[in-house]
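Encoded as structure tokens, the following chain is the form predicted on its own, with no partner shown.
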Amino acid sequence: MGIHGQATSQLAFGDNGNCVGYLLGEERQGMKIMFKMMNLARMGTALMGQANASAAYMHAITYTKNRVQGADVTQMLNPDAQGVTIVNHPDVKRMLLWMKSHLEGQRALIYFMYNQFDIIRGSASDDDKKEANALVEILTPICKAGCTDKGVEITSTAMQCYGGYGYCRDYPIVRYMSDAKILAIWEGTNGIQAMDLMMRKILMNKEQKNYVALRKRMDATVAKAKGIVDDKYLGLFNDALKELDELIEFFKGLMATGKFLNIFAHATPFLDAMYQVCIAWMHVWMLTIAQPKMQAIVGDAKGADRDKILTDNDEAAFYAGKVLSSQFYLGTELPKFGGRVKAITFNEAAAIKATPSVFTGALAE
């Protein structure tokens, strides 16, 4: 596939002569500060797959916001029913709306993870300092590997709204796809991501410091949204919650017994329950912003008078836009988070239990 839209370099040394290095910092510290430096360029890694697949959406909006195809599915009787261009048809809108929602998401919790790091350079108190650090801990691990891994998804859905066109060269879509990709390998792979946050940031952390900043937080969201967000939407981020913290002495009852290759086996499918968490909460919070201010804008306008409301004032659709993306990222994808967490507790052993022999080039007869 190549790498078609990122600058990278190669080095050689002592092609020429002797090769000399030199000690930077103190002897057996390297590795420390390798960490550093590699945890910085994960976080950098999410961003890149957030700002990929945001392109990718873009140019997706434009594009079904000019291509004309099929009648309005209201009129899908009409024989003379003339054509719309094809973001007023369902499945588009949804599909448009699955990548908002995620991108959204994304955004505003690689903010909030890099907005930790002012806390931790500017805040006059130690607590303050630690509870930072320990969320940017928490946060590095699902950030890269959810927003890589949902990036590539986002950019393949952006390619799904173009139809044949997408699949194309002459279209730009090619190559963000391209892009996506690697972003999942770069920086450690995020198999490794999800043992890091599984290992590091959780099972062997006896005082749980990362992930009780987390969920002291998501808890703060939570007192601060009623009474403005929906009960229906808030009782699903709360069932969500308890279940996680359900997962999470599920894993330490593993970890208590030995089970370490259960462990191991369902790293990644409990990193990507986390990210499903973790958007969802930042929708809790940007709902919670965006809907009195929707409100106080188109107030109880419908139908056609909110249409026009929204196509006569950029605020309007913004905020509008912003309500309408969590809502369907909370009514729609946080419910799959009960499924990935049964799925995991189901405990299944078949990826432990495979030896390198069941796995043949030959297909069955």
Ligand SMILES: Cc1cc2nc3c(=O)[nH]c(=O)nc-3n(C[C@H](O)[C@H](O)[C@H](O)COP(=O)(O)OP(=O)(O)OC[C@H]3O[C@@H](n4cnc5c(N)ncnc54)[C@H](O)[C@@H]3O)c2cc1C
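Numbering follows the first chain given and starts at 1. Rigid core (definition): largest C-alpha set, two forms, superposition within 1.5 Å. Everything numeric in this text was worked out from a predicted model, so none of it was measured. Compared with the form predicted together with this ligand:
With the core held fixed, residue 16 shows a CA shift of 2 Å or greater between the two forms.
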Contents of the next structure:
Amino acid sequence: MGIHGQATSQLAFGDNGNCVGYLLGEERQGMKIMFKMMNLARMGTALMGQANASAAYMHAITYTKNRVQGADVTQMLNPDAQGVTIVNHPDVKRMLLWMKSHLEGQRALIYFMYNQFDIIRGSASDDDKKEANALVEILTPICKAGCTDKGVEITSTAMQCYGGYGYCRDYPIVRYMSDAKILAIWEGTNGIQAMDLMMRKILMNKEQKNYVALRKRMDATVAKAKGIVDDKYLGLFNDALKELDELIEFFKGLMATGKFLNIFAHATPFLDAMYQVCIAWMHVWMLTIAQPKMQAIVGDAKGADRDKILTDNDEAAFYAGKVLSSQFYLGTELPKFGGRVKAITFNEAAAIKATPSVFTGALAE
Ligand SMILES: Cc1cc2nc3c(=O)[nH]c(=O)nc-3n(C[C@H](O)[C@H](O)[C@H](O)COP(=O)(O)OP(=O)(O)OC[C@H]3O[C@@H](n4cnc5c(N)ncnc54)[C@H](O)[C@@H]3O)c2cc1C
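Please move on to the form predicted together with this ligand, as the form predicted on its own is already shown.
Once more the chain from above appears, this time first in line as the rest of the complex follows.
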């Protein structure tokens, strides 16, 4: 696919002999030093995944607000109905809200992670630094792999909003899709991120301190959301947290009984599940702030009155969009977490039993 406009080269050392290697740091400390450098690169890759997909989304908004195709769904049977811009069609709105809700959740989660990094560097309190470090540790692979995997799906959905034009190079989405895919591959493939999260960041982490730090912050968000966020959304999130704790216990059980192959086979679905619940966490947090702000401007206005407020007032449109985005994520994306947990704890072993010979169909070299 290629990253166009970027010079990528491969250097081969030692082809002509005379190649000297220098040891940086102490012997046997290389991995540790490398991980310090790589962690920053992984955080940056998460941000790139979000930013690249965000740009694709903004093009999709622009296009869908201009392209006229099809009548309003309520006028389907009226042969004289005028065409409307595709942003009015429920399925197109669904695609836009899906992208918006993931992107807003990702942006908040990435900012939260970077803020912890600032605390590590700037706080006077050792306890705060330790907690911030635990949060950076656990969130780095979730943000790197979660935001970049979803970034590929978001750019693909942005292309879908364009219909056939999206697939053509005359329009910008092709480039965003190409740029999105590399982010899931470099700085440690997303498969490697999943194993890092599962083993180093959780199961091998003493007393699961990283996970405990994350859960503590999630509980604090729930406490603040009570009485502000509608119980029907908060209830979904509370159920997910309970299931998440059970999932961690399930993996601890596999670890205790030496079922390492099962753990590795479930690592990527587990990272995906962690991404889902972390984005939901951000939405509960955002809703706690956005809901009262929207209420203050829009009040109980309905129908045409509400439409007028949203058209005339940018702040009202912004907060109404935030609220709908969070409600969309919690109501339609978070429930998929339960299915993910069910699929993992079913503990299917096909991926373990599959020896290389079952993959028939390899092409002749
Ligand atoms: C455009 C571009 C620019 C790049 N720029 C740089 C750069 O500037 N500097 C640099 O150092 N590198 C760079 N890379 C390299 C990039 O980091 C690697 O391609 C990437 O880390 C994957 O390594 P690999 O290609 O050797 O794949 P492989 O390691 O062969 O992986 C192939 C597949 O197998 C899986 N896999 C491999 N090992 C395991 C395992 N132990 N357990 C489970 N699954 C496994 C991987 O997850 C992946 O899905 C660049 C790559 C590209 C495409």
